[in-house]
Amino acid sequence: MIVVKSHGEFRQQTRKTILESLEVNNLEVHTSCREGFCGACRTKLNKGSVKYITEPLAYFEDDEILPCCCVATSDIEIELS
């Protein structure tokens, strides 16, 4: 289960990312390059885990994901900034 703080909660798609299951419900990231290189959808994580599917190179910190190339591997609660 994805929690999007201040937007519900809703079940990640199967094979999508987090940043395309976001989408499918229509919720509003923004992002540019979608491959973790630019940072442009850095999402803040408060609960849960997430695997990443291709290896980010931007800059973020330890209580962030990027929502482009992550999946979840648990239950996760997100804010979108």
Second form
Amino acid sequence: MIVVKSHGEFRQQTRKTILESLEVNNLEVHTSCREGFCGACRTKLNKGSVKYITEPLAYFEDDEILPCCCVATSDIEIELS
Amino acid sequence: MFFGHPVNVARYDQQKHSIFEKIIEKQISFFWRPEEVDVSKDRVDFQKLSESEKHIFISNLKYQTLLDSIQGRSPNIAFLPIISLPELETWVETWSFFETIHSRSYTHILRNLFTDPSQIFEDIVVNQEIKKRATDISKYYDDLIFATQLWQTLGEGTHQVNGETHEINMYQLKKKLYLCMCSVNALEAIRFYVSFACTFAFAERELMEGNSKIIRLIARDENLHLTSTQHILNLWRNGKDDPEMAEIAKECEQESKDIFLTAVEQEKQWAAYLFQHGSMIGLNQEILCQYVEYIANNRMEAIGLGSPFAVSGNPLPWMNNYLSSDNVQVAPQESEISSYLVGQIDSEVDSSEFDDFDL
Ligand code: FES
Ligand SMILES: [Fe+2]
Ligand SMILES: [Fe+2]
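Mind sharing the form predicted in complex with the partner chain? What's above is the form predicted alone.
All chains and molecules follow, beginning with the one already shown.
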């Protein structure tokens, strides 16, 4: 499960990134490159763990993720900016 | 990263910040040549544009030409002499090389639109609106370059040059470097976007698509460039490089914010100049200004400067179709980019293809 603070709970779709899983549910996440190199999608990760399917190149803090290029490997809680 | 031991043998086996090596690889994987993009249909489209739209289109091209001319030259001149990390040195060279591709592509676009594009190029340096911005952008580069040259030739101390007194010390040099990096980031992360939005607004109407294809490739490169300078700024700010730079980042917080806010202001004025004879379908000054604020929030937030503007959602959601890198090759109204087809060999062989073979 992907819990998005103050937006509800969403399922991590198979073979989809976290970003795509949220977009399926019409949630607007800031994006640009969608491939981990621009940083537009930086999102705070409050709980849980993720795995990158494309190596992220953009800068993000230790408590953040780039949802465009990772999948959830546990239940997670994130906070959209 | 800067002002350490001069780079000696170009070895990349011991890296302090390996991220730059990865960014180099990514950038090289993006390699493209303007000539591979067919812009010939644009000529017909251009004739169909209204006078106000022609003004928008050409003014943007002029401005972009100037920005990329600055970027093709200045990082090399300003940063290479003071870089002390081989991977960063190579990144700056790779980055600059791609800027020269951008510059070449403007010539490619203009040559197609005009039999003689020289008048357009000549106007770039006399156009007041463009000049205003150029001065602001090159100011920080010039400052750093000048101080570095004094430091390299005369060392630290108080120097008289042309009747002016210059105090040169390491702290001041680093401060100039910090502000210059902020201004480069603002340039690549914000300034380009007004022009990008106009280009893609034309493409939304299936106009000037060759140009849009080129700008899409440029925008992809720029996304990577801004990431590299965000890394540099954040490494400094978080004390993961030179501790003195962390101090400077704190000390210059307001000044760096102002660099971004000035860029936003100037881009809004640019939008007003573009639309002075009338706006274009799908885009007007107000929404473009909101978009600049939206972009600025994201960029400033990324380097710890907060998000000063009230916009939250993306006012031009269709922009993302053009900025997303999977759309660079297969775009909404895509013809095709030849480079991706040349040299592609079909390696899939089905055993049924040997059916006719008798040995
Ligand atoms: S959209 Fe560019 S890093 Fe995620
Ligand atoms: Fe560029
Ligand atoms: Fe650039």
